[in-house]
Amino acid sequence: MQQRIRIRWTKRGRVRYVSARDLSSIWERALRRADLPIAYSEGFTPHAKVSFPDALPVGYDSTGEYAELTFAAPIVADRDLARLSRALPEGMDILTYFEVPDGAPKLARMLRATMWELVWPAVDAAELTDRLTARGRALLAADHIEVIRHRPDGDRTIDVRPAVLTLAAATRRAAPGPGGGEHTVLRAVLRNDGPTVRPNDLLSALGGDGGCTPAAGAPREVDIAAPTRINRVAQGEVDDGGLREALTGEVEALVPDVDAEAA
């Protein structure tokens, strides 16, 4: 009896530049080396049943990554899953997992939303968070928010208004020692169905350095820096306080802990 799992995964640092072609077969190895039973399509072709529903663009980090996994016969999920999750590579970790019921609905389906994180440095952390408060505030009231992404095949122009489903921009102060002080953090829950906005056409749309050109509606100066970091947080449900994150139905809240240490 086939046995359906679906986790929670992370992708940090050096793995973050791996491309999603690859991850099939990084997870394939994994599996083979955790010895775990998973099964196998049908055809000339024949590959792991790992599904992954939204690729991660290269270079952003990751504690919001999930997949299905089909076993061809029942694991021990707690046991089994933390050695598997062992054999991945550094950044790569299983953080929370559940077990599909029969009728459940397609894991695409309970990804309806994305929370991402811009991290800025401590340069200027309260002036900076408060540009992007004020600028966060005119996009939320807005009709329209354009900006023009620029690609090999020709320019397209993006409207982001309608994929942002609630932001805001806090200073958080970060851990003592080297790269400590204030840092100031934008989260920023995005719709997943509709025309593709990624954090840097959100950026852009507030006058940031996201490598859009600005359009109607969007500040015309580009005065805010590029994040050092930009982290895709958790997937699940919009919630009055940041969003429900899927598999656990915890809410991950959209102004963070101050107190919290930023990576």
Contents of the next structure:
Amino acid sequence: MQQRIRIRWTKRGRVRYVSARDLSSIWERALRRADLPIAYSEGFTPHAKVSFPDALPVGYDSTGEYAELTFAAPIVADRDLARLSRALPEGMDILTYFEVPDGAPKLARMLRATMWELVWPAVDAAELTDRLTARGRALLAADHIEVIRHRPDGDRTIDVRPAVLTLAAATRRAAPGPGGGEHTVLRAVLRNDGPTVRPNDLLSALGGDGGCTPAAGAPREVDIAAPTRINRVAQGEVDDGGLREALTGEVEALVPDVDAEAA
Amino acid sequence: MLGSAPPTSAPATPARGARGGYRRPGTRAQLPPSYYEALEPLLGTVKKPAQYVGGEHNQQEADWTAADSRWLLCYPDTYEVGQPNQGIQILYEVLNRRPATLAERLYAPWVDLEERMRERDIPAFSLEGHRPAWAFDVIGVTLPHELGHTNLLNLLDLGRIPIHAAERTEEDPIVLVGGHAAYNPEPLAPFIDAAVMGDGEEVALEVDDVVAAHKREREAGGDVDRHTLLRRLAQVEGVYIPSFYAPRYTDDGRLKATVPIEAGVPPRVPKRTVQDLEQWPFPQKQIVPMTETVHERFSVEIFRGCTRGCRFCQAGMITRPVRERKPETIQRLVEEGVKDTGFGEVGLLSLSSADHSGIGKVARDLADEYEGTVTSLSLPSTRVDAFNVTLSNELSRNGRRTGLTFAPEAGSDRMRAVINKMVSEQDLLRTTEVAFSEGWRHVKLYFMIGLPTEREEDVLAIAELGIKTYELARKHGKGNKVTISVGGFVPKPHTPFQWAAQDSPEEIKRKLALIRQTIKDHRGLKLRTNDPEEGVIEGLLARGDRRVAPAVERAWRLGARFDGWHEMPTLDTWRRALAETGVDLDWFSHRERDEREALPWDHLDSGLEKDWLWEDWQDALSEKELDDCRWSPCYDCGVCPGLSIQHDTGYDGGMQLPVVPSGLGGNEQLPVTPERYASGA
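If the structure you just shared is the form predicted alone, then what does the corresponding form predicted together with its partner chain look like?
Let's see the whole complex now, leading with the same chain.
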């Protein structure tokens, strides 16, 4: 009897540079090392049934990766997924899992929104937080904010506004990364359904260096540097305070608890 | 602009003269900096960044201060190409198993990262600890072919190590090369400290002992310097120190001899031969890459050496004699390795894997073991016979019968007699017929052009053989395909063809055009060729002497890197370098040498008698074939005499092929060098 399990996992540290196309072989090998009965697709080149809802850009951190694993025989989820987590490369850890009952909605439908986090180094944190806060308010108040994304296959104009469900900037102490001190953190919840809008598009719409050219409604001048870290925090549904995580139902706050972070 | 990251700088490289502390043994060592932090901001801007981060399954990361000797094992090409290399992985494992030895890895950064590293003053770094190359004791470089020579210079330079051995001091690493291209290291002589000939397992540990002892002695206040260390290394059998030898030339520029100029070093340096592979069941803990490489599989070397005697094949000549691994050992290594690594593919490697005396049983047992699983088995063998098809059938139980490869190497029976590839046209056609009738859909045939004595009819015969094979293919299925793959021959040292003239790229092009013209009406018969210009640099470096070294340096300074990559056309750069340094390509590559001329590798002993090689060259010219000595009487190539090797049993009751057994009785002690030289061998 097959068993489907959905998991939330991380991609941090060195594995941040692993590309999406290399992920399936990494998971397949880890599953074999952990000796788990993953199901395989039919055909001459069978693949382990591990599906990922979408690709994370290379170089981004994530605590909000998901996957659906189909096992050919039931596993003891607690024990076996812990073993799988240990078999995965350092930086890839399974955070939580959810056994999928029959008739459950597709994983992608449970991941309607993503909380992204952009982190700037400790230079002019207070001032930057203020600027982002003001720009963020203006963005939420607008109907359309357009940027032009440049790709080898041509330019595309994107309306960023409809994708932004909520956002907030904050100054945070002892954020990850060297140097310590105060860092500016921008958290935003973006819709996953509808045209794809990535953190860089949002950044460009706020006057930041996201690689796009500002168009209708966006600040003309780029006066915010690219962040040093972009993190996909979690995925799920938008909630008053931030994002309700898909597998646990726990709410990830839009403004992180400063004291808890510092402790 | 708000939020700009403060300018960061990479840890400074200590000036020469201030590096000694990092190289001290054990806990007295200063810890060299990690360059990971400095590297990270660059990774978002380069291609395939995962190749630079390390962290793979089975990576060994050791404490710098727990080690007395520290190796940086280096492959002078990208991670993608170099990571699967078995030589590096064997040495990585045997060195790291030693409690006081540390070994990390280095691959060549692609040009995009190199440019940024140079801008930011980031030295070449190890994959594990991102430690700078200059801090290691030994830079151990494998040279599987000649097209990594400029990359080697580049890696040394990037690693802040003086590229000239003469400029290195006690505080610089020993640059040691091994691998097949190290059998003629003369074009690299000014840049390397030492070359190792032959199998690396034992000699690497002996070198490690010498280096560690030297460091401890120095630490204890001993009056020993780099020259002492090199002298001690020269005493290790199989280690060649180029600076202890000098070439002598005749008035007309030919080489007269390369002679020792340091007292106490051997006049000829013998290669090392691991007698019993059973004692070296490595690599076991194979690295599992996190990004794409050229071979992603668990590989077991099922035997080493080959005595088929193909006259063009350097690997077959220099790795003699044949030493097999036992079928049960192969089975155990595969089963444990597949569990440990999670690889979905197993490769049974050797120079001609169908020749293992127990291969029938090995293939059957492994096919049984993995029947009904997703684990696939592969066996590189291009042998042209029905047995090869049977084996391939066995190994493809789990999968689709797609492509089979055969290597007739030459088109005509006459040409095959010259190269000693003993397969007739009839054999080949019969074998391909069997393959197609058993359901294989695609046959690839490998050929070379530019072989000695080649005539137009020999070249045309390749096309005709392709057409005949294609007609057979069509008989068994309309969709069946045939590909003929044709490369230009490059003569290599320590082979019977070492005296031969290499064809010019223009000549290779002309011959390829002949083939193309002949097959043009047969759609479905595909021709694959290499760029004829690729063989030019390879040929020059393969048989060049020390006078080629300035051209290597000049080419590198003019920007030559990755000479084997289509993305990096470097031939024009090389031609300029040759012109500027006065190196005559025609003289080195396109000229037939005669018997009296000394060869740049005469003082390096691959075990093969030069007289025998010459005889075999003469046999080639008179189209005389020579049998495999596993199946027929010894013909005195020179490798075995004095080695007490019996040419007898195989392991598998079913197939009694005469082979050199490994660890199955008999006197198998290798004689030491003095004994061999005393006996006149």
